[in-house]
2 protein chains.
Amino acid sequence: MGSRAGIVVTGTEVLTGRVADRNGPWLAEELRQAGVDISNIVVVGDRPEDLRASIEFLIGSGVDLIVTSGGLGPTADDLTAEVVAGVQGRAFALDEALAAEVAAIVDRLSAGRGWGATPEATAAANRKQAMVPFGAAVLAPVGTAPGLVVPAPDGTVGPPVVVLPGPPRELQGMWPAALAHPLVQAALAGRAELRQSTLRIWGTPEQTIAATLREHDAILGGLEITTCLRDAELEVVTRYAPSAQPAYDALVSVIREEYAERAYSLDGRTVDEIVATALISRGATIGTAEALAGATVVGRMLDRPGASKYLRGGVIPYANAPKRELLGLTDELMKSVGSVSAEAAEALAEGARSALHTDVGVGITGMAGPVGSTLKPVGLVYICVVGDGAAADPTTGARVVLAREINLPGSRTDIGARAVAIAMHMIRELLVR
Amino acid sequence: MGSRAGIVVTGTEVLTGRVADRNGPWLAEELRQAGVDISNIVVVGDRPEDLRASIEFLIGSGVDLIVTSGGLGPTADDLTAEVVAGVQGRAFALDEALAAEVAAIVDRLSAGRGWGATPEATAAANRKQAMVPFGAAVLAPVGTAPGLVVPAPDGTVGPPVVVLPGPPRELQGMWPAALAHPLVQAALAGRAELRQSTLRIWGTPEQTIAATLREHDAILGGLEITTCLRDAELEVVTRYAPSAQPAYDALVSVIREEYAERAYSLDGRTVDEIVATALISRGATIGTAEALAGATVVGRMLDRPGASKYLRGGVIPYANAPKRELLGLTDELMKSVGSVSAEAAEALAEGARSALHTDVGVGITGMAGPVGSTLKPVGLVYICVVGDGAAADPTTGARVVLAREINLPGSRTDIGARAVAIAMHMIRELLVR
């Protein structure tokens, strides 16, 4: 059976979508790697009765451990510690030594910043962050808030609740100490390795993979397969016990055979990883010129540590002047076929190569909306990827040009994200052949 | 008391964080605008027993309506409709007319794309998407999957379950029909207006606002105030019934008085909106030169419809050559003080103004990691914003330069996002004075 945990993410700002939750998924993945399965992530606002009901739901569902994130701050809406104390039947009292520790941290943080909190306000806030349920273990603060491990009510059997702060950096910094705590280790005594592997397929609808899986159902026992289509990419994620490894290997064979090169990643590597590795192994450099709102290839590449090995930069020409002056598009081209055209995309790709001195140039132009025209409706996008030098055709040494015209549905952000995903795959196709 | 709803987001890909949930928060905000309060968003994997337990938890918590997202696709892990049928005590059967409708949509989508699904596989997938709980209403597909409104078991009182597809575009397109459905309207008969207003404060720690709220507690009755610190910006969101409007007005007065210009938004407008409005009203243009990984100002501005009115573009020079050739940084500057320096940030800002012909230039340079140096550690960032022309000082007409050196904690992405947020506020300070 193994161990199971539930996660409670608190905060009206998360419940109402003003802040995207990063903690629930991060904790889920950490727990999975530790051999613990997750039943639910419950998002709840800053209301004590809703928070209590959420924790009690998870206790009732029989999980072995509950982890909460958020609600440990100094304001009155931060009430997780108090609610958890109540659920676990424990008195809630000030820990003087901890209050002094929090005060020292806050003093250090605010030194010289002129934040203007009065000493009384600061002291009250510090005291609030140092309230501890009786019998709970304290996890040392990473920011200002201490974490807690709160055992089940004395004399009962039930899951301990690990209470962690909301800021992702603090939560992630505190997690190793939480996981290593003897109470947590004891609660997770039943954990068992749960493997997770990912296959990625490009340019295939979910209907097709559904048919493939149905056809081979007999040999896929013991696999928990989930499929997800995102930006035209199909992700097939399988969770399985080590004993089902042969079934998983069979799945990989089936996918390899039926999808051939469309199954571009059989080991879980993302297109971003594959492109980065290919650029490094060829010693090739890349630059972009992108005139489409919503998202950029250069932005996506910048997110990746080590990008400086191959990424020379990007030019984002939103007006016509920089297209002409920085990237060499001619007035003639922009007047005759327009700056949203296949010709413009190729000129942008070439312009990027030349302005940034790279082997690969990426040019994107299109209508991200909200307003299009009859000839050029919202969603029309042209992408061109040019490879030369270290990224030229490896057998002939010739310059390679890949170009696509596409019509994408959705919002400005959807169109941008989809176009960037397609461009990443075109770069992959250029480099991996 | 008003009406309350609960939201269930299904999908192992969401539970494990491979896909960020966009549906829960979107539905929460739509429901709030419709006068419906939200108790929880429950994220659950593609496992029937966990999904059933989550829906039953929400029914048990006494909500008036449940909305689910996801799990309506053609693969075997898509099981929401069947589980909801079970919870609501309803038989589950093929709707032949709906199957034909889904088939027509799938045929149209796959025409000419060579997706390679066999007719049998396609037919099986279509049939799966046309299974309907007895007595449920069907919501017309926006993509391929129909939605459902599934009433409580016959002869009982309980919340109907609205079953919506997972792709955000499909869910959002189907929502108006779901909300307008008579069963949903009847379930939400008790709804009452719930106002939500936001104040934004820059450069103030959460401890200070905690003190302010505690001090004025007596006059803030009837307000549900939540505070959230993000990228050095404090967001104060208040939910209240119309009868508490005077208390909210009192809160605004207190914040205006105690925080003065640090409370830069009393009407909820974001720094992005304020900057866009200020650029338009001054007739000023803006361009950026950004040599910091993790996030970019130009990318953030591109997300905003109508950005072409003021945004001329951005240059992202990751190597030194484009800094020199496109933006005019001298080799002397890069050798003497280095390209991560206050001087380089100002030269980038000036370079952006000149290369992109704008009134405002933004220059950012820094160490986003993972590797820094002794003199220039990870997190060291220089930002410079220069205003001239239409963005010069309005009284003297003089060129204005704002510059900051900061040390930011966290990951590459944290550092980038924080730097971009600070840059947005520097642009605001330049324009709004």
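Here the structure is a predicted model, which means the values were calculated and not measured. Here, rigid core means the biggest group of C-alpha atoms that superpose within 1.5 Å across both forms. Numbering follows the first chain given and starts at 1. Compared with the form predicted alone:
After superposing the rigid core, the Cα of residue 214 is displaced by less than 2 Å between the two forms.
Annotation: Cα of residue 63 displaced by less than 2 Å between the two forms, core superposition. Fitting the two forms on the rigid core leaves the C-alpha of residue 128 displaced by under 2 angstroms between the two forms.
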Contents of the next structure:
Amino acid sequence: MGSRAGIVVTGTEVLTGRVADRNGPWLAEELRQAGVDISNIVVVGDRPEDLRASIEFLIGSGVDLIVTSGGLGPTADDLTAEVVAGVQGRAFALDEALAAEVAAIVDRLSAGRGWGATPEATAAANRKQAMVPFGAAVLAPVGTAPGLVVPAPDGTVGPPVVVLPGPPRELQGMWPAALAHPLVQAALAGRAELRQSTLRIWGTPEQTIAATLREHDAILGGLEITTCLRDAELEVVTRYAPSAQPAYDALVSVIREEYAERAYSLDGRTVDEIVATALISRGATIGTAEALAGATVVGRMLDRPGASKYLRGGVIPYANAPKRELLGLTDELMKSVGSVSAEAAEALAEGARSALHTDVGVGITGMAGPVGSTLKPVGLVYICVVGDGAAADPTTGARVVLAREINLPGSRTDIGARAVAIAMHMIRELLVR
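What does the same protein look like in the form predicted alone, given that the last one was the form predicted together with a further copy of the same chain?
Chain alone follows, minus partners and molecules.
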């Protein structure tokens, strides 16, 4: 690839896992779209020696650009700008005009909030955020902290360092100005288009796709292919230069031919997107009844904007009483086969469809643990998806019932998440015919 960049994510809260890193992956994709390959994403705590070592490591690796996130605030552990100044051999001094700008922003944001900070403490915090390495360009604040573009030491050839704030909203708002800066553009002059495409396959282990790729290795030159298996869903991500487009087209043909209907997405769409599109195109509605601990189908659907067009709601009937009173399960059914059974799953699906007046009903029941029995061990799950009305068989108009009995490994959370993934694909199977 032409241009390469490295990313340094700072913050002990990110390093220790208390806060998930949202900036590193976001920056990597933004740079990829700009034609820049990523060599490393390094996560470091709020220790100046570790931050310095990380930046020096990336400089030594020969990258064309370094981007940091975090460590630009008013507190004592916000040291990124100072450390970058030292690495780049630049004096570090107060920019009085910038301090006044930061003060005005802080005054506006704190007006009426009664934070109670003393004028002295506020002024000191403002001054700290207005310290600038000599020769660096200042990026206008999105929050209170300005960003920086810090050149390599005078008289040397090396990557500039873009210093961005940690809050994702501020970093993302500042990124266009950072990327457009002349120093950054010059550093990335060698960039070229870098394409990335995703294929999704259901119910296929990684070793199977690995064997397929080895078998067809001769026609896949120029492709960087990675695979990731999540809850029985295999994601195949390929990065390639435009010159390798014929090889990627050959890969798509191989996957289409060898995996048929299991290759459910050749355009990168997720199962959630496919289900949402199918429900909208059919004018169908959906509701759920889920008697299993952990994740829920209705919760996953609610994560998508516009879900109100097709999602009527969900019932979480953990005890038997709401199963009877809200969803119509009979005492006879629960006594004869139990609430964890194929019959109960279908009754839950029909109960959800009836109670919520939907075309599609989803019923899930199972043993998430920690206690099971010989006949019904932990991990035993029953799922039923019922379609009628707008979701009936498009040829005959008949009601459609899809049912599965599965044994899932893992913790309560794992079992719940895997059951939801399977249910989403059963809904897809019902709707995409």
